[in-house]
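Here's a solo chain for you in structure tokens, the form predicted on its own.
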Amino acid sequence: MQVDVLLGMQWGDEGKGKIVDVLTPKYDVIARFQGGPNAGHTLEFDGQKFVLHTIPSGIFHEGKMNLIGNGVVIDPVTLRKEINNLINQKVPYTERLLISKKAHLILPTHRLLDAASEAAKGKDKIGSTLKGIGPTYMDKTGRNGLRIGDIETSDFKEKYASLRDKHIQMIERLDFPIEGLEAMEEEWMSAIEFIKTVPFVNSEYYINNALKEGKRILAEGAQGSLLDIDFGSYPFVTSSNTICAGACTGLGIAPNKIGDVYGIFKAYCTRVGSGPFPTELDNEIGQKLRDIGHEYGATTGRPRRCGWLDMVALKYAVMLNGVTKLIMTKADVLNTFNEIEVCDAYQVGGDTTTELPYDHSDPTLKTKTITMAGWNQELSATETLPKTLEDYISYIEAETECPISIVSLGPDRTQTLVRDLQSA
């Protein structure tokens, strides 16, 4: 057996949570492999809406195991809130959830460091969610971090105090106020005790043993490929590897164990926070996309920047990830448009290119667009798609050399059209 991987092709918010929920019946294990509570995966079914930040999106399915992998960074307070929401829905989380012992912990002082660092950047801030993600990954690579497995050691509180005190010195050097830390620590330690109710595992052995047993595994990514620490629009990126290769290091699986790679993209583009966005529409069309698509961050509540589909960026993401199947979401948001524009190339310094430039923020970068007919009608997963939407799909498939296997026509599970039953 192999591990199938599902990831975002844009700057996050592509609708990964819903699609994982739709695909989960095909799998035995759903595993998150990177990111942290900066993720906001939204699921809607039975007239209810749920937002998951750390827990994999297969948690609502009976008989499915959900693993928080070693590449994830965990805020115990956020995780406890998520679990309490599951308890309210009578989800037996102790039977469906596992946490890797090698996953790193987000401390209260990581969050303070995040805020202090962002404040120090002034107008050059990168748009951090202020969840402590970046400082936690910095401690991980700096070999200073605390991991889930440390909770079970006899000197855990001493390890915690040592790292906290180091953080306080750093925050003071940034001249940032340290307020409410004692209360934050009390809540954090209480949450640490609570998450002990979730089984801790050596996840790399768990995943590989599951493969030997013939179990089907889906690796769930967070954020999007254009936010990858190496290949995204640096420095306006997240702190982890969001591309397919991150599934190997974030779960402990070999590259030859990767099977299908599902690449999810919106029928248009959005971005939260700062950073380059070539097709951004800072006008009434962008606002229309935002309003119809309810484009506000599930984690931060911040309004998302909106624009037309960027094929240069999408083809780049398909290449980096070795995508075998594309999934288009939010096609319904374009239902009322008579015409749709698509960026098919850039002009950089007067030269036309279909490659993503080294500096995505190059002030000379301009987009070259084509105009396509919109479908200007409501869509249904039980009816034939209009020809103009099929033309839009065919254009994307031809450009990316990759089939679109699923089209999402709304937020609910049932609003999903599977175009190729054999491949999806």
Given for the second form:
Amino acid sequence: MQVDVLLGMQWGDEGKGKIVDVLTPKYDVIARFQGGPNAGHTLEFDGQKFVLHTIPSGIFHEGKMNLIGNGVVIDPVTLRKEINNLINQKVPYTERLLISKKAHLILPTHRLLDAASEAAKGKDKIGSTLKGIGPTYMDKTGRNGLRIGDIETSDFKEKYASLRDKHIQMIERLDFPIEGLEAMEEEWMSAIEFIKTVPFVNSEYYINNALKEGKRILAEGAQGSLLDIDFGSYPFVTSSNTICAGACTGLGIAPNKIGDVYGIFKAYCTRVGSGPFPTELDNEIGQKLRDIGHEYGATTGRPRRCGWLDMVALKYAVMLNGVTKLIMTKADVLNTFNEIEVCDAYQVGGDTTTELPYDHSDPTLKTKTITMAGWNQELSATETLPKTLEDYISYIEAETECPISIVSLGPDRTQTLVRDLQSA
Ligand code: GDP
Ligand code: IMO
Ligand code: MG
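Shown: the form predicted on its own; wanted: the form predicted in complex with ligand GDP:
After this comes the whole thing, all chains and molecules, with the earlier chain placed first.
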């Protein structure tokens, strides 16, 4: 068996949570491989809406295992809140959820460090979600981090205190106020006790044994390819590898075990936080997309910046991830547009290019767009798609050389048109 991977092609919020939930019946195990509570994955079914930050999006399905992989960074306080929501829904989480012993812990002081670092950057700030993601990955690569497995060691509290003290010195050096730390620590320690109710596992063995037993596994990405630490619009990126390669390091699976790669993208683009966004529409069209698409962050509530589909960026993401099947979401948000624009090339320093330049923020960068007819009608997952939408789909398929296997037409589980999941 192989591990299929689902990940975002843009700047996050492409609808990963919804689609993982839709695909879960085809799998036995759903595994998150990177990121942390900076993610907000929304699921809607039976008139209810759920937002998951750390827990994989297969959790609502009976008989499926959900693994938080070693590549994920975990804030026990957020995780406890998520689990409490599951308890309210009578989801038997102890039977469906596993945590990797090698996943790193986000400390309260990591969150303070995130805020201190952003404050120090001033107008150049990243626009981080301030969940402590960057500082936690820094401690991971700096070989100072605390991991889930450490919770079970006798000197956990001492290890915690030593790292916290190091952080306090750093925060003081940044001249950032440390307020309410004691209460945060108390809450954190009680959340640590609580999450012990979830089995901690050697997840690399779990995943590889599951593969041997013929189990079907879906790896769920967080963020999007343009927020990747190596290939995103650095420094306006997150702190992990969001691309397909991250599924190998974030779960302990070998590259030759990767099967299908689902690349999910919106029929237009959004971005939350700072950084380059060539097709951004800072005008009434952008506002229309934001209003109809309810484009406000699932984690921070911030308004998302909106713009047209960027084929240069989409093709880059298809290339980096080896995408075998594309999934287009939020097509319904364009239902009332007479015309749709698509960026098919950039002009940088007077030259036309279809490659992402080294500096995505290059001040000379201009977009070249083509205009396509809109479909101007309501869409339903049970009816044939209008020709104008089929033309839009065919254009994207031809440009990316990749089939669009699913078209999502609304936030609910049922508002999903599966075109062809077999062909790749
Ligand atoms: P994720 O981070 O990739 O899981 O995406 P988010 O949950 O942050 O943002 C996607 C938003 O769009 C959520 O509010 C979803 O409920 C919603 N959504 C997902 N698919 C569709 C769709 O096809 N149409 C519409 N209108 N909304 C969608
Ligand atoms: P999901 O999984 C959209 C953005 C932040 C900021 C940058 C760095 O829901 O798609 P960080 O907190 O990681 O230091 O922030 O990355 N960002 C996201 N944007 N969706 C996300 O996750 C994001 N996770 C981080 O807004 O610009
Ligand atoms: Mg999101």
